[in-house]
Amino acid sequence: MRSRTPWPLVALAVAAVLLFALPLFGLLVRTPWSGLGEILGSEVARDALWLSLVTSLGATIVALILGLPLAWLLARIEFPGRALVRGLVLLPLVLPPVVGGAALLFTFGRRGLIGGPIDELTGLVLPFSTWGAVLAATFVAMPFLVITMEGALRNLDTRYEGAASTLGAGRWMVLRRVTLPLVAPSLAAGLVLTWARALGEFGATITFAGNLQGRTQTLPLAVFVALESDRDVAVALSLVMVAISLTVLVALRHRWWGAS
């Protein structure tokens, strides 16, 4: 006899779904559909969308360059303090973004620990610049790539790499021809997730890079400003971000849950 799902459990599950669905429904109801094209074609929206693409893609590239070797180190090498290093890397996942932005400011600001010498040697000032927005997005988003790739590398069957080494392949050839192809699906998922997180970054960016239109005002920051001045613009830009985020989550569902 097939057991029935307890109705209180179903009711609570439905309430949980509504908790997530109703705000989205409210956003859809409030969306100015007739003027949506004009709003998204405005200078503020175009600047914010372009900057969001630049900063999120820049952060994803930096995360790939730095995060992939770090994930490999954490997954494959035993060294003293590995747990502490992993904790530091994953700290932005639980740290309030504003606190992360303040830490970046105290470190890379013009009078910061590293920012001061950089300014004196090169004249490069990261705060309130597009590069600063990229750095803030990287700080917040790179842990998603690291944790995804560490898990993939740790669970990889090393017999394939061992067989390649036995046949005479060097370390770099094994990495390029065996390891990376085997973890490619996880790498793609980690990169997409990193990009999506960078696209939605707000707290660290506004704290470290400011909110300057055409320079650091990404989509989330433009929404924040528009809430005080033009609600229709805020709703339209929010809808764009919801659509992008939902598309990413649906596209990656097989990587996380194996669901249809």
Given for the second form:
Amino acid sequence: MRSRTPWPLVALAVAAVLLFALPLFGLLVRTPWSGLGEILGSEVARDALWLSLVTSLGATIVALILGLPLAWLLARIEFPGRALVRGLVLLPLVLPPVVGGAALLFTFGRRGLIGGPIDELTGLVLPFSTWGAVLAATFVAMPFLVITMEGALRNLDTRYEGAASTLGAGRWMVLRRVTLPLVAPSLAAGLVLTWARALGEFGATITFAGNLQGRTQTLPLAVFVALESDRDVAVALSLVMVAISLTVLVALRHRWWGAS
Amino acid sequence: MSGALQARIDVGFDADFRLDVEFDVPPGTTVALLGPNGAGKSTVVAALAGLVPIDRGRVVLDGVVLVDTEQGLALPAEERQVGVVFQDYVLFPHLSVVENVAFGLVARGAGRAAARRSARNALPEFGLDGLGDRKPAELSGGEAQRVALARALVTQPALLLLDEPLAALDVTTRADLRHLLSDHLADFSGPRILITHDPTEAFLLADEIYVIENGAVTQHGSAEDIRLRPQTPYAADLAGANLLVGEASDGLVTVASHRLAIADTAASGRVLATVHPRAISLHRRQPEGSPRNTWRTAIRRVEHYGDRVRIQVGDPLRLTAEVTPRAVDALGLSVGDSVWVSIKATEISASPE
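Return the structure block for the form predicted together with the partner chain; the form predicted alone was the one displayed.
And the full complex, kicking off with our chain again.
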């Protein structure tokens, strides 16, 4: 028996699709196609593109170096306060990024909790520097890597690692030749997600690192500024972000929708 | 004794389950740990291999102390010379057959290229020629088992552990693999431990059997001891099955010149026929009925096990029948008496030897 088409549901679903599709269409309609090359070649645009690339990749690398060990500990080791740590990892996902940025400022700012001592000891000032932009992006993006990898490591059959150790493999060789290759697909997905989140970061960056062209002004910040001054630039830069987002979706489609 | 394994293992998982076993395995001997699922057999493998810690106990292999809890000593898994064929094989799915076999050689310090060469050279011995570049997902169950065996043996361990090595295979493959396994066990000079819940496997491959139930050894002896004198209901039930080796053709199995009718008319060649003791009936007079197999013989032994009695009958086929004490009383069965044996053809299962 065929079920009857539930028209009221279809109408609402179409409205939902339009909600996603129309803004994209609006952006494409408004795009100054002829001047696109010139706009994207401008100094402001090139600076923003370059900074976005540097800070998002920097944040991804820091997230990998710090987040992977954390994911491993959360997945494999029973320790007191594990639930608390897991909660802390999730916090940046639900916290408004602006609040995260403010928190970073009060902590790593020149007169912040540990920003002052860092400044005195090393002369490194994080706020309003490119390093600050990396830190802000890491803060909001690292949870994606930790969550993805904790799940992957938890689901990995530990008997593979056991078999490797009975064959004489030490901890490092087990990690390198068994654990990491087996979680490689998840690691790739986690890295892409982390990178995409870092690339789109706005609130924490503008609060903590400011909006200095060539130093902390990433693509989203440049779009925000350009909306006030030159709408064509804003649209062109937005289009770049859309293209990047679509690329990420295509790259990860198998993970989200299964093989198709 | 050099090369031998002495193990005393005590592991408590929770208040409900504790594994506490002790056994010695001389070099060149295959010991089977036979028991029902959940008896703690796989934990013995994990404990000997160093994959789970032991609460109390001592394990010595070839003069090397692997574990001594009183001295707080426990060698990590990678420093033990223990080869393991895991249940379901646990082959590395991302590595080819050659890389799987070479893994242990690389881990023990051989160069990558040299390890791969040795691994490839070892493949024919395990019937794996031409499969070197396959991934585990592209192997049949029998092939995967042989890769697991090759991977464990190629590092020349001092002890070989086989955890249900044939359980994942179908009946025909199982017979072939049992022969291969038997050959490799014979070539391996160290102690070997076979974990199994299948009494046939234990009887055919092991020199000595330890029956493990609820985390403890309940009986220890040769296959013959356990088959003829089981000491627990489990052993009687599972290990007490009658095993006969014979030649099958046209629905008949010839065992020591005695012919048994079987249901499977397709079986041919050397077969292993098994009959459960409960499937064998004893009669005072010649029975008339559907059972295809009836013959006259004498009672050799009568043993009481609570609510069951095991009666062994003599030539031409030494079989054990299981009956109730009431039946024994009603028929007045005792040693030396003449009885008729009957077995339905459908109760005899024949599998290739």
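Values in this document were obtained by computation on a predicted structure and should not be read as measured data. Only the largest set of C-alpha atoms that superpose within 1.5 Å between the two forms is called the rigid core. Positions refer to the first chain, counted from 1.
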- Core-aligned CA displacement of V10 at least 2 Å between these two forms: yes
